[in-house]
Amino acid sequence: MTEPERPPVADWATDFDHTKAAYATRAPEIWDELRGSCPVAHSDRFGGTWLPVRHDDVSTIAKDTDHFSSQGVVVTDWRPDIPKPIGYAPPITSDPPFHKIARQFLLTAFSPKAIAELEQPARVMCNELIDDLLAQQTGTVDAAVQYAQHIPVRVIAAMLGVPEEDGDLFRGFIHRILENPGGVEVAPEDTMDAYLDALIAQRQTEPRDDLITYLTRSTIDGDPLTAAHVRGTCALLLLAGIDTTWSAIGASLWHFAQHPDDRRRWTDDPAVRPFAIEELLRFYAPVTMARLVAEPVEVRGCPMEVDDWVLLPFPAANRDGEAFERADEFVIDRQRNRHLAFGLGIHRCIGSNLARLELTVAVEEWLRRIPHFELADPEQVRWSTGQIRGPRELPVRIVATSDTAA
């Protein structure tokens, strides 16, 4: 299994990457250039790749379905091969008309009544998380890989009805198709779609409660499901709901463990979480999703072609000066607060009250048991590379718990 290495970027404008640990590490920064001097940006890389940095370029292009296919939303060195408008990975990498279909079947089981059903055994996962590390005693602990991978891999797995137990797996399978796409070759039979096909094999002849025997019970004008497009649904809750929660959760304890007074005010003031929880999502949004272009389209003065990618960096959009006072600070209070931590259109993550209700349960219990905090060393905190952007390594010491916090 090996990792090919991708020559250096030679300017951000011209030539970025967004799987370069460079990129990852001070993205923000390099967003905050390119407005400033190249709102546009283009690269080679991958056969072709656009980077529009300001919130209108990145809202149009969202919203708009006829000169922008969903048909891949990972960008690779290669194209897709399945047609539209379904795609590899239904609702979100379908088009309309099928999108809507797709959508569809999801609807329920991402309801807000369902997920507030989940509330409670999240924060039972939590806590005893927390009491696993604290067991340790030994003072330091790392933030994302002892606590906030955990939480997400858990409850989709809950809702998929796939063993917990395969962690490991589901992060292997984030970092080859996330992080690093196209970076690593695998055996076919270690690969997610072999993973997905045997369960999915195994829930049509002994179902369960869980959402791939729904799925492989669902029908459309009568006629089952494809077996494709139930991987592909099932790939895309078990990537999605797992690698962009668990960035979230770990920025924002990143975010806590050196802003003490944003601690006290989250802890004092209970009203001011709702607002906070919001703020944590603009300022950290962790998704950039990506276009295919379908038809000849010009962004700036810049000519789109057909199969071009365009990446659509939510998180850059959520810092544009012109979108947002303040943009470049953390305003914990913040009341005006229209963030596209979510994306926006048809394509708006469907999982967003899976998102909150996670998010905020894993910060509300991490703060009750664990007030006071700091990093254990800035230089060793590690940030994921690709389209998914958070914390995969955060060091952290505790200096109080709620036991012994005066």
Given for the second form:
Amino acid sequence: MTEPERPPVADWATDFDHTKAAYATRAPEIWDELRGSCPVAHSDRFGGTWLPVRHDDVSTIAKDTDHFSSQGVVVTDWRPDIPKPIGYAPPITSDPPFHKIARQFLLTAFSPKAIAELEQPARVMCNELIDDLLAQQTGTVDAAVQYAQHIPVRVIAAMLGVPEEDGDLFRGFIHRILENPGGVEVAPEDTMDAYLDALIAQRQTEPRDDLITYLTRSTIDGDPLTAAHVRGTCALLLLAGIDTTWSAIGASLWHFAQHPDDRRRWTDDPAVRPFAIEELLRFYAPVTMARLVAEPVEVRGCPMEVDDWVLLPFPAANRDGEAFERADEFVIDRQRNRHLAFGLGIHRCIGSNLARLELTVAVEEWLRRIPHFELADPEQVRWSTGQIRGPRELPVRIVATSDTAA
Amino acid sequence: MKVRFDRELCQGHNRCYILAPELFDTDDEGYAVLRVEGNVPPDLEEKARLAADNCPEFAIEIEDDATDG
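Now that the form predicted on its own has been shown, please provide the structure of the form predicted together with the partner chain.
So here's everything in the complex, that chain up top.
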């Protein structure tokens, strides 16, 4: 693969690099090692980056919007050039007080009651994907490539009003922007911005019942949103809505492929499912956010300077033994689970209800139709690099389907 | 048992609405709304505890009756 030219990591406490395949594969072990030895790691890479791995530090930083700005949320070699407090993709890149304004008019579309209406269509779609998998009759299928990745693409494409057939295009944007930032040069007409600008212009002349149209008609203090604001929010919904949920679904199936007892519990005990979903989110939280230091500050004795990056590894916080009993164990019916998979504070993932719905339906339908499956070859599972962690290749062998298992 | 809910701390995670819909509703924007005033009915006490134990923002607190302990 085309990794940017960066040397191998010498030491995870002083030279970590979250874009390396080595980190993608064994991140949980790295967090555990650091938590015991160096809970706020540092690296000179990307112009200076910190990695706190303890739950209380991650929480404190997530809530401290005075010292930590969201102007940049994806760590890159450069610093973002769209000024505070709006940033490139409001509201995720916005700081108070603008953040609240940019978030407010999106909340209703993503509230649990609005999202609940998407359950039936999502279920139908998952079953269509499974029909296709089973029709193949090869016995081995890729649960990430052929199943997990399609679910959020279709759901968010429908909400936003972008053509579902452009799924490959979106995945290209995602790879470039989130998994390999700065890795490739792109012609201006091939950028995501150009793609979105064309769609937005189209909606302005031909409105539809979708989120892009809604954004083109939204106002702040009576004025329409700027073109950059509409584009940035569309970019956010497209990028953040896809590979995150794809990762969570993939990681959950990776788990169930290896844990027949948990598969059985899920199938036999529907009451455990809401707890199981939150435990999957805790244990396999896909998202690590980032902040830029806005004012000099000290965290656990570490002097953080203006414009340093700070990674917020929510999955590492979720495995901190100080915050969770038996933190390193997957407990399918965990009763106390204040996990941070969707972050914390004012930037709580706005799509969390949608993500939870998609994950629940995707796992439910898979396990209903394919109650017995296993990893075809553990060596062939490939995890994504960068700030969103999940299996990108996940070959599984189907042992029994609902037709054969009866 | 009483439930105390701090709307200022709520960020709309909706964990309480999922675990205890009898006790928590959500508003149009997805923030929690406490549905009970005064004492929690005894058959919902366990759900109230679950809601409190799973709120990532610590926005829900349980006040046990003084006579219990």
